[in-house]
Structure formats: structure tokens, C-alpha cells
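Only one chain is included here, represented as C-alpha cells and corresponding to the form predicted on its own.
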Amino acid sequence: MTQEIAEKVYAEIAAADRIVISRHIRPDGDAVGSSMGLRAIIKAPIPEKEVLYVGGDKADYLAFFENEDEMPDDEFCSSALLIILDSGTLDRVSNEKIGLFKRIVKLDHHIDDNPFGDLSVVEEFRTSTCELIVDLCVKLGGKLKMTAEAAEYLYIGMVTDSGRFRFNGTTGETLRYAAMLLDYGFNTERIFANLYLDSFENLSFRSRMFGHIKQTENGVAYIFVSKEIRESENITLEQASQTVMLLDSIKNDLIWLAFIETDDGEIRVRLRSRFVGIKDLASRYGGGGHENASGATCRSLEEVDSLINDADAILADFKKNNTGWL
């Protein structure tokens, strides 16, 4: 971001005696890491400032480092600045008291289809909101202070949202900022163990789910995890959602989809891709996200079939009109 924009963000922070930080629902490492990292770098030089991170719903795999504050009362919120991180739309923010805050600052890296906030800083080229927060800290020098604690949180978000620095948006600056964070000396082995090691039971479940993978004519891999399967396997929605990772290494399958039936019959969809964008497809089904990683919702099995057919048509067109993708 430019120095001018960084100073505008700091002016909002400096003017507020009370700050609440919130992120999107169904959190990932970037949402939690950027929230906790920003809280830490604000508090470090100004410990007397009241800065709260209000998370809301949880992701089990992030429990090893997430540490949120309790939701403050209405009086606190009405006199506080709300900083919303990593959420492209207001309806995905995990904070039911949004309407009480006197000012809102948005810091994000998603495509800005639905602008909001009194001050909105969106840098779509960033691999993560954590990377944006690091850039803000660098631009502001000592006004915000990086600490070993903050560096670890921000590194977790950068690692997870960039696919361990594999995704296409990873730049030299991404890696330079990651290296800067690593210089603070936190335990990377602990981070990767907590993020990526799995239980024997979950691996057994995933091995059984390989038999449920299906494939369209043009190379869309998909899996449907019904409520009955979740109950019989005794797995959570979060564990079921991770089945999308079973599909990411199939040669020539450039789009992969995981459909997860919830207890109320709603079907959550995780969409992933390489080379071909799927964000617009997700938006047709009430979702959004990034070009190669999005989420959506289907209301019926008919919508599931429709989404699969639409994905197959997109991939057929891509393969017909593009070469050199593999």
C-alpha cells in the first residue's frame, strides 16, 4: 500500500481509544492470523489502548493459537472503531453488533465486489490479508510494532492462504515479508505440526472417502459428503469440508468441488481450481472468494447438479481455448 494510505489507517487507529477487530465467519488461518497479529502490533507500542479481537465461530485446526476476547457490551461497541479483516462482504463478518460501531475500517485482499467501510483498503494482488498487515506495519515503522507473537500469527496466515507459498499470487515481496517474520525466531515445526498433521481416525475416514470421488467428462472432480455419511463416520462439518483436499492432485482435473450437507439440509460447497478461475461460478451460487479458491451454497440436489454441470462447461471451454496449462 502507499505511505499515504498507511497513514490514513494509522490515523483511524490513533484516534480510537477502543478498537474491536473482527473477521469472516467459518474462519481460516488468514482470518484468525491477521486479526490476532493486528491486535498484537497495535497493543505493543500503545499497551493502554483497548483492543479486542472478537472471533465468534471456531475452526478446530486453529485452536492451537487462537485466543479471542469476549464480545464487549453495546456501550463499548458504540464508542469503538471496528476493523474488519479478510471479509469481502458485511454479511460474512462474524460480529452481530456491526450496526453499533461509529466507524468501520476494512482491510482485505478479496475482490471488492461489495465495497463497505468508512475507510476501505483492499489489495487484491496480496496472497493474504496477513501479508497486507505486514506491509502496513513496515510502512508505519515504529507506530505499529512487530513482535515475535505477532510475527507467528501473521506467518500462519501467510502460509495457509498462499498454500505454503505455492499459489500463483506469491511474489518476491511475499517471501521477503515471510523471511522478515521468520527472523523473530518462532517455532515453525510446531506450526506445521499443528496445521498439517492428522489423526489416525481422520486419515482412515479420508481413505474411505476416496471411493466416493467422481469425475465429469471434462475433468471436474467432485465429492458429496451427506449428513448420513458424517453421522456414520462421526465427523464434524469442518472435517468433512477437508475432503476437498483429496481431489487436488488428480492430473487433468483442473476444478474440484466438495459438497457438504449440513444438519439443516443446506449444502456447503468448497470450490478449488488451478489455471482456470472459479470465483464467478461461486458467485452464481451465493458465494465468492478468490479465483482459485471459493465457497458457495446449494439449496438442493438439483442445484448441486447444476453447479457441477456449469463447472464442467467452464472447464471444457478453458481446455478448448488454452494450451500449455500442463
Second form
Amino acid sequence: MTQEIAEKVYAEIAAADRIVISRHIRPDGDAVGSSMGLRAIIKAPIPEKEVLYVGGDKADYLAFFENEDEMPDDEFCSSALLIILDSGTLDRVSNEKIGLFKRIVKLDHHIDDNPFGDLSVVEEFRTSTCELIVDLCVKLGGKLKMTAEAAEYLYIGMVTDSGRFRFNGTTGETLRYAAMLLDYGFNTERIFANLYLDSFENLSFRSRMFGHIKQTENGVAYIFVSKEIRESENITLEQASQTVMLLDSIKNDLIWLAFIETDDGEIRVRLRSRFVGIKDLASRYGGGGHENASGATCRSLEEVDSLINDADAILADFKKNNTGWL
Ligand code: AMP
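Having displayed the form predicted on its own, please output the structure of the form predicted together with adenosine monophosphate.
Below, the chain from earlier opens the complete complex, with every other chain and molecule after it.
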């Protein structure tokens, strides 16, 4: 971001005696990491400033570092600045008091289809909101202060949202900022152990789920985790949602979809792809996101079939007109 924009963000922070930081629902490493990191770098130079991180719903795999504050009362909120991180839309913000706040600042890297906030800084080219927060800190010199603790949180978000620095948006600056964070010294082995290690029960569950993977003619891999499967496996919605990762390394399958039936009968769709975009497809089914990682909702099994067929047609067209994919 430019120096001018960084100063504008700082002016909002400096003007507010009370700040609440919130992120999107169904958190990922970037949502939690950017929130925890920003709280730490604001408080480091001004410890007396009231800066709260109000998280909300949880993801088990992030519990090793998430540490949120209690939701403050209405009086606090109505006099506070709300900084919303990593959420492209207002309806995905995990804060039920969102309407009370005095001012809202949005800092994000998702495509900005629904702008909001009194000040909004959206950098779609960044692989993570954490990267944007590091950039903000660098541009502001000593006004915000990086610490070893903050560096670890921000590194976790950068690592997870960039697919361990594999995704296309990873730039020289991404790696330079990650390197700068590493220089603060934290235990990367502990981070990766927390991100990768899994229980024996969950590995057994995954092995059973592999049996549910199907493919279309043109290479769309998909899995449908019904309510019935969730109940018989005794798994949470979050665990069911993780099945999308089982589909990501199949040669030829450039689009992969996980359908998760929720308790109220709606079907959450997680769409992923390589080389070919699926954001427009997601928006046809009430969702959106990034070109290679989106979410949507289906309201019936017919809609599920229709989405799979649409994905297959997109892939057929892509493969006909492109070479070089695996
Ligand atoms: P998920 O599969 O939930 O990890 O979502 C992948 C990406 O799509 C995330 O960056 C979300 O911001 C975005 N996304 C997920 N669901 C929706 C939705 N219903 N509407 C818009 N964007 C979404």
C-alpha cells in the first residue's frame, strides 16, 4: 500500500481509544493470524490502548494460537473503532454487534465486490491479509511495533493462505516479508506440527472418506458428505469441510468440490481449482471468493447435480482450448 494509505489507516487507529478487531466466520489461519497479529502490533508501542480481538466461532486446528478477548458491552462498542480483517463481505463478519460501532475500517485481500467501511484497504494481489498487515507495519515504521509474538501469528496466516507459499500470488515481497518475520525468531517446527499432525482417528476417517470421492468425465473430482455420513462418522461440520483437501492432488482433476450437508438441509460447497477459474461458477450458486478457491451454497440435490455439470462443462471447455495442464 502507499505511504499515504498506511497513514490513513494509522490515523484511524490513533484517533480511537477503543478498538475491536473482528474477522470472518469459519476462521482460517489468515483470519485468526491477522487479527492476533494486528492486536499485538498496535498494543506493543501503546500497551494501555484498549484493543480487543473478538473472534467468535472456532476452528480446532487453530486453537494452538488463537487467544481472543470477551465481547465488550454495547457502550464500549458504540464508542469504538471496528477493524474487520480478511472478510470480503459484511455478512461473513463474525461479530453480532457490528451495527453498533462508531467507525469501521476494512483491511482485506478478497475481491472487493461489496465494498464497505468508512475506510477500506483491499489489496487483492496479496496472498493473505497477514501480508497486508506486515506491509502496513513496515510502511508505518515505528508507529506500530512488530514483536516475536506478532511475527509468529502473521507468519501462520501467510503460510496457510498461500498454500505454504505455493499459490500463484506468492511474490518476492511475500517471501521477503515472511523472511523478515522469521528473523524475529519463533518455533516453526511447533507451527507445522500443529498444522499437519492429525489424530489416528481422523486419519482413519480420511481413509474412509477417500472411498466417497467421485469424478466426472472431464475431471471434476467431488465428494458429498451427507448429514447421514456425518452422523454415522460422528464428525463436526468443520471436520466434514476438511474433506475438500482430500481431492487436491489428483492428476487431471483441475476442479474439485466438497459438498457438506448441514443440519438444516442446506449444502455448503467448497470449490477449488488449479489453472482454471471457478469464482464465476461459485457466484452462480450464491457464493464467491477467489479464482481458485471459492464457496457457495446449494439448496437441493438437483442444484448439486447442476453445479457438478456446470463445473464439468467449464473444464471440458478449458481442456479443449488450453495445453500444459497436468
Ligand atoms: P472456503 O471454502 O469456505 O474456505 O472459502 C473459500 C473462499 O471463498 C474464501 O476466501 C471465502 O472468502 C470465499 N467464500 C466462501 N463462501 C463464500 C460465500 N458464500 N460467498 C462469498 N465468498 C465465499
